[in-house]
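A single chain comes next, written as structure tokens; it is the form predicted alone.
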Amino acid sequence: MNMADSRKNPLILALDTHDLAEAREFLATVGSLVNYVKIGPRLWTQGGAPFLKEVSSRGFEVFLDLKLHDIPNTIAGAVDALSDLGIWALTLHAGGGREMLEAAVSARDDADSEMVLLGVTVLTSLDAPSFNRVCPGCRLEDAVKSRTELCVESGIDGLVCSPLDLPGVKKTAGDSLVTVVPGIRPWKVSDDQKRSATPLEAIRNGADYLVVGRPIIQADDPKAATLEILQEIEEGFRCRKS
């Protein structure tokens, strides 16, 4: 799979804008500072495959974050359809089970695609009490561990996890899975990200890629905010070496 050296620039810009026009403006503003762009359900619904190809044609690696979760046959069909769009990575819910994940891997491989498949462990918007509401009797930490093991066993390339889950994920998977980490907050804020960390903390704890949206999108100066995050990332890598 096409897993570029994340240390060159592991920042993934979450292009969670209101519409395509605003998305294009942000790419023009901060595009020179990032290599990877995450496109979620809103922009995918508005722009579809043509918008993905447009972003790719501008030199960005596209991370399509749809968190696919369905029966194996349906997932295989979706992955097959997405495999020829030239995107860098695609997310699936690891909670869909081993057969679903294996079906995704088989469909991607049968399509002779280099698209990276990432399993989502537990949403960063869920803390232990809210997770217990949807999975009574199962500890959040146990779910992350089990789903990490599923990703390893099914041949998934990597996973998406909370920065707080990184130590456990690394202990379970070692270097066999690339880690893509959302819930990154350079400063303390009150929003729906209940399990978050700073860029420095996440990189220091072993994250390969960081997904950052609102701290950049909602900043008064998006370019300055991006540069500040990149500086923290560099410091995080230095802490790894010390």
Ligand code: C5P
Given for the second form:
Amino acid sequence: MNMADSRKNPLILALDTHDLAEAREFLATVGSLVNYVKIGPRLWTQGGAPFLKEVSSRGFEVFLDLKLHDIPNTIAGAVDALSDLGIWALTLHAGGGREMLEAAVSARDDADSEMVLLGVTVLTSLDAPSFNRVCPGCRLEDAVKSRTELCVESGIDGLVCSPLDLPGVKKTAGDSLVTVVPGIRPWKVSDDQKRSATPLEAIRNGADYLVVGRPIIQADDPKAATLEILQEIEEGFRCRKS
Ligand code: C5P
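Switch from the form predicted alone, shown above, to the form predicted together with the named molecule and output its structure.
Whole complex next, starting from this chain.
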């Protein structure tokens, strides 16, 4: 399959723009190449549910990345309220614990929604020393492993992890969870993403979806950058087969 000819590819565009107007411009520029669009706290705050519905009505699958983290009762309320907005997927912090994740699943099911629930394991911006500050004595790999187990046990649909964590996640969860992978850097840059890899490496390691923001949003030519990433994704699938 030539991914550039089809929007059915696993690239999720992180629409981390300054405002809604800029977001609409990006959708007009690269929208013909992507099917999945991630909306984070900034655009959610500015546009709320009407903006999500606008993006859906333009034919995109909406990934709402709010990384919810609260007590189970509060999470159930939030998931219930988000369940009928036509969102494709929603994130929660797996560090909120098994009961929190189970409350999200129950609320989604009670609302008869098909929204995919994804647990964020450990942020890709955290490396081992910075993780040690938030969780002294706990190794980052152990946290990823136990949070992956929590995702499996709680019955949520998938997780968000670093491309570097994929081999361990697959070992723990097999193919039972959908893997959504940010921290994708097609070329070497120095920013807040600490545990990153190229699109090719992430797909080769078994990622189901790749989340890419700044490499596209901040590119001089966003369309060319998207095409380059799609080519690498194709190459990654070829490596998987061989
Ligand atoms: O610009 P960049 O490609 O780093 O964007 C990555 C996106 O993925 C951001 O919107 C960020 O919020 C999100 N994300 C992440 N790490 C996670 C979960 C989500 O970078 N663990």
